[in-house]
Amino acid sequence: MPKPDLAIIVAMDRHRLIGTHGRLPWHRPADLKLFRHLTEQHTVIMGRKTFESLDAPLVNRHNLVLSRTLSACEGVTVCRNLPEALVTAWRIGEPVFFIGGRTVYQKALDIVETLHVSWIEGDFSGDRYFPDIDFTDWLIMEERDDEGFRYVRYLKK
């Protein structure tokens, strides 16, 4: 069985801001629609805090949550570490999207081949930032403007 494709999907502003107090600092319906379109019927890996910020597990996706403390929850598979999550994702066989938060993104940057970035227009305040990244290590494969953001798909060189 081949390993699934691994990708990061993130919305951030030009300062790499991704969150404030466990929430997105903006509301962009078109970005949420894109997120749903790209991740539905696939596997998503997230940290405990990201999972707790959701109202429920994401529908029509395999939800894997990285946590050493979270108990079993309906609609999610709790994995104690990244290797366990990757083995679980490999068994599922779907493309895999890392959806946050910062610590998960930091770990995923070393292993993903694709980044899906929604560059949110505007200036916001918050307390969570995407890890430092050198975009010269990435090729732009697709880009398009949408309502309130610019979507860019990058491929690792």
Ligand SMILES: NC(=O)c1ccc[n+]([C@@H]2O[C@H](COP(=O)([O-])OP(=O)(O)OC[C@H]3O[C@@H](n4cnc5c(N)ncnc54)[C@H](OP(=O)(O)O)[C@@H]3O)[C@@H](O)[C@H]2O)c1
The other form holds:
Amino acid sequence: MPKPDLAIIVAMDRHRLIGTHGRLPWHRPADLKLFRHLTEQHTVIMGRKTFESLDAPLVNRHNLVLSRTLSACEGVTVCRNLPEALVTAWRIGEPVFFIGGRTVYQKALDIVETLHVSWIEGDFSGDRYFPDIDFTDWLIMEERDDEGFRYVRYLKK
Ligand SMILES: NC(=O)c1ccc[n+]([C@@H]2O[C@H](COP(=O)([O-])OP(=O)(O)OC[C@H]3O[C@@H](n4cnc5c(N)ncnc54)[C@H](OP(=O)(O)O)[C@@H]3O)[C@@H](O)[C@H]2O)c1
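What I would like now is the form predicted in complex with the named molecule, since the data block earlier showed the form predicted alone; can you produce it?
Complete assembly follows, chain above in first position.
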């Protein structure tokens, strides 16, 4: 049976910082554009706090929100645990992107094959970090510079 197409997509700085006070620590329109380009028409799985950081569900995507506390919510499918989210995602169709935050990335790291990382340039402060990761376990498949960040696509060895 072919492996499901599961990926993480994240923007982080060189210290693995991803968030501050429930928001992104930086303003990088080109990275948001890349995020939209890679995830549109696909399924995204996010934690409840990341969902609450958005103005609305992400358009042109199936939005799955992991939460044990959130009630049903228009425009998203609430999933009570990761297996439920995966079954729901596979019913909708692959590929599936885990889009954060930290708690979701922590679980997803064990099961994804692909990492899309935007390495954000600059110095920031914040309170949420991507989990510790050994990049020697990952092959670089693609990399390029963009406005204010470097995009790298990794494949698990
Ligand atoms: N730089 C980036 O690429 C990026 C991407 C996404 C988010 N962020 C940032 O990250 C921060 C938010 O991340 P966070 O780690 O604080 O929160 P989060 O992962 O977005 O949300 C955590 C919540 O998700 C639910 N959850 C997580 N795993 C679950 C599971 N296995 N089963 C059921 N529910 C689960 C729980 O909700 P309940 O408490 O309701 O049960 C948990 O409290 C913000 O600052 C955001 O801007 C950055």
